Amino acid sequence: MTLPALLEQSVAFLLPYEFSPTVLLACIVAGLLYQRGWRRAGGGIGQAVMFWIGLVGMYVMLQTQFEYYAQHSFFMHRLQHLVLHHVAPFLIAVSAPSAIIGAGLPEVIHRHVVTPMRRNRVLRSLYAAIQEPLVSGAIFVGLIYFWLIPSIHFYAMLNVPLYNAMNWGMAIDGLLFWWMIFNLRAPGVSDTRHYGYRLLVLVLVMFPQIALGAYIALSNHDLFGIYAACGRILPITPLVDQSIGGLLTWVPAAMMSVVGGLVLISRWKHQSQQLDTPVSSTPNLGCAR
């Protein structure tokens, strides 16, 4: 294959399968806000990086032909819901980017949105409430049993606003778990999000996930019949291309258990090592009587 023609179908690949206005302005809203606050409040290169692999992720799995692949077949499904779930949402909370997002929010947006909506005691005691670690981790594994129930699944895969639901609120979800496992407040505020509590929140949900996909992945039949009426794209049988987005959801997925834990020991032996450092005192030099 030629350069210019690999060229032309790189850029046929990165054009939208179907065109999301929402997706496309949520995503750079949140580049430009991102941007805008790095430059005034400043941030690692490290945590910079993170966050934009993570949203890139986000457009690529929504806003690409990669769409295309998701819908006729099984495993690029799998993998989808991976990166939006799991892997994307994980790297832009653990990049911590709502200080600097703050940051590059106008003070109009501040004042009368961003203010009222912190006050207001509803949202508080709702956003409170999805964001205690249990219910929070119970959602996050229900909505993985929930799209794959396969009646569910196949009604989902022919119904667009039913689709566009399952993609948005894996993503909003996947946000909303990592957000609560990698973001506590400022030492010495009370915070029932204790570092050893979400540990067993990642690994209780670990295991119903392994339970799933090696249920898939494991199966003699074909769970997932829609992908046969839509048309398979690959050229592999409708047992393997589920025993593999069975995989998918068996081992990256606990996987990212195993890394978020392993994050979360660093930042609490960090944080115990700051709280285990004795203050210097100045000592008294004053002359002896």
Contents of the next structure:
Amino acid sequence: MTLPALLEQSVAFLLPYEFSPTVLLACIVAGLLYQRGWRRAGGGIGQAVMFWIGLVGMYVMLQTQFEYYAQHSFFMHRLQHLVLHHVAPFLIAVSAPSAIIGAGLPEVIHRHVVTPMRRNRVLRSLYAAIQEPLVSGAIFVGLIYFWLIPSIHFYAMLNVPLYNAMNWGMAIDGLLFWWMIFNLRAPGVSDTRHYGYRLLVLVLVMFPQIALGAYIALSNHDLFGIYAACGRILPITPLVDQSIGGLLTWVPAAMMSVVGGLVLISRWKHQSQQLDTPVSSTPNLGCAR
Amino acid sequence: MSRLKTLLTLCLFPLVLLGCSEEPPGGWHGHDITGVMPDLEFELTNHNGEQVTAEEYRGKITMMFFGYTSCPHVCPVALRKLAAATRDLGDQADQVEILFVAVDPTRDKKVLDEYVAGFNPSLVGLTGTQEQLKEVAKRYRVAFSYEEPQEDGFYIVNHSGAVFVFGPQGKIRLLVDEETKTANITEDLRHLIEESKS
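Structure of the form predicted together with its partner chain, please, following the form predicted on its own?
Okay, now the whole complex, with that chain kicking things off.
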């Protein structure tokens, strides 16, 4: 293939299959705020790379021709959700972007939007409730199961608002879950969500995902007839498509729990070391501000 | 957080809608998808070479099926089933129109009129440019694609298996899949006709 033809094909792939101004705007705003905050607050390179891979990953899943494949192949659909619910939000949350995005937010928004929202009791208690590790874990797994109920899946693939709600829900829930896993309160404030508790939740969410993935992968009949009804575009048989989709729900999804656990353990160890040697590791004691 | 609530409402609302649509006593044989998909709308060329829109078929129950004229098995079987289901309606048969969207215009265009006349009652053959066809396919969330040509130049076209059934005002009503039996399609059509009268 010649270079111009390759370029043309790449550009064609990157154009949205179904243009959504909301997705575009959300990604641009998040990117701009991050960039602005990163320059002001001086974040690390590694952190920025993870954040950007996560953000671009979400955008690619929703606003390129990938979407066409995700609508017409079960395993591509599972891949889309793996990125939207596991990989991209994981990377964004593990990059600890809140301080950077906070620094990027204009003062007006801080004063008139963020602060009142933080003070609002209802919002605070709701947020605390869904960030409670066991609740968050239950929603995380519950959503995967909910959208894979064959009759629900059928309507979700046909109805555009329902389909968009499914994908947005996956992305938002992914962010909330991994945020709960990796977010630490400000130093000094007691954190009820102990590392051990979050590790436990990471382990607990793994099993239902393995069970569901295995059930789909090993099923010997077509569970999701909607793909046959709407036409498949990849040259594989329905059962192969379904098995790969099941494997994607099973193995990499569960692996993300393992990776998340390793990150938590290393952070836990790091924190305990700091606590063990208080004199050397606290030169500023907060006075530097 | 309020976003999550909105989302939940959004998720559950269509399910509520589905529960509201009228069901015949024994239930539908096809999947009731009332309100789930957009109304019948397209701009295509019919088998006589005339430009037509969906407006042309208002007032009739329409069954839309995507396929191609060189299709060896799936399309002839499906279309014959739809024709038989319509024929079995007897004197109500003229209230139903079968729309066959041919997605392989290169081969379909030349033979479409002859092809649709081979069915009893005859179908409405529709085709168009790639852009027009892709637009209709996208609207109904179906896909079609062309496989590599074999040695004799013949190529397979992958297409959807579903039949979309619309009410007389062009509102989407049912999705009939490949396994549905002819008699059951007739029964669903009869209910739709009765419903449109009352």
